[in-house]
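A single chain, nothing else alongside it, follows as structure tokens in the form predicted alone.
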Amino acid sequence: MEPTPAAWADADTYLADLLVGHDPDLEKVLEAQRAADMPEIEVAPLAGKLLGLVARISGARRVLEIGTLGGYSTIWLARAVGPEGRVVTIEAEADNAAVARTSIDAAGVGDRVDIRVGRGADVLPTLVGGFDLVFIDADKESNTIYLDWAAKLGHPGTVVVLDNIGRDGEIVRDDSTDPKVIGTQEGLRMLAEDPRFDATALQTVGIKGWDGIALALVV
């Protein structure tokens, strides 16, 4: 089979059907996002389950998410932390946060989720630390700001997941003028050079195209 975007998407769909399956609550999240004309930039189903598994494997009980959108990844994380866990999620757009609140409550995990509305750079300094996992999926131009706060609000052993690091392969270009690419490069460089982190990254292909995640440990 030729390695084309269509083939990537077909393989992604096959794996999601096999390993994630039908999830009415999550499917309703996507329906609500579409009804609200929100961008379809939530994590793919396989990535959502990966987040949940990482949270469970690490034993995370306090999770920080930067970039709520419609609450799709938030629900995965809230399920993973269990009834005694908590997820604090930050969303810059009040309308998005309202859609997310409805979907998260409908999924039965609303009591575990605290949605903070505002720009990440403004909200993060108001939070109390001690987070076990930080998922960063917001404006790429602010990646270094978010990573700095992930270290400050975490502890040795905190897991940090930085989304959308592939940028269709544009991360290798040193002449890029795309702010998202530049922000991604700066975030990756910070993970490589900042002694607070030990990190790696994986590029991915699938229904979201050519992308990837960085995975780091606060040391």
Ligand code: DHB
Given for the second form:
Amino acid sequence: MEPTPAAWADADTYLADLLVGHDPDLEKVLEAQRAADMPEIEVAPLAGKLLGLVARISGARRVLEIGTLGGYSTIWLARAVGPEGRVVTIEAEADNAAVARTSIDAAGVGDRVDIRVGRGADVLPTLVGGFDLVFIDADKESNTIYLDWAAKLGHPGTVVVLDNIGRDGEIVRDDSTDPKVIGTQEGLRMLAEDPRFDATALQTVGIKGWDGIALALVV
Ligand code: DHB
Ligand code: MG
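Shown: the form predicted alone; wanted: the form predicted together with the named molecule:
Once more the chain from above appears, this time first in line as the rest of the complex follows.
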């Protein structure tokens, strides 16, 4: 096979059909997002399942998400924490939060999910810590602020997942003027240099193109 974006997407779909399958609640989330003209930048199904598995493998009970969008990844995390667990998710856009609220409730996990509307930098200082897993998937320009709060609101053993670390390979450009690329590079440098983290990163190709996630432990 030629390693083209179309071939990556076909293989991604093959794997998602096998390992995620048909999930009416999650498919409705995407329909609601589309109907509201929200960008289709939620995590791919296999990545959502990975988030849920990481949460379960780490035994996370309190999860913090930065960047709710339509609630797609939120539902994966809420399912993973179980009925006694809690997800706090921060969304800057009130319209997005309203769509997410409806979808999360319809998926049957609304009682575990607390949506806080506001900019991350404003909401994060108001939260009580003790989060076991933090998923950062918001404006890339603020990645270092979010990582700092992830460490402060976490504890040794907290898992941090940072989305969108590949950005079509643009991360290697030291002359980039794209604020999203620069924010991604700054986040990765922080994960490398800040002694509070031990981190790695995985590139991904698939229905979302060429991107990736960083996975870190608060040490
Ligand atoms: C963008 C943001 C995301 O969280 C994502 O998964 C893909 C793209 C963006 O802002 O470009
Ligand atoms: Mg993302």
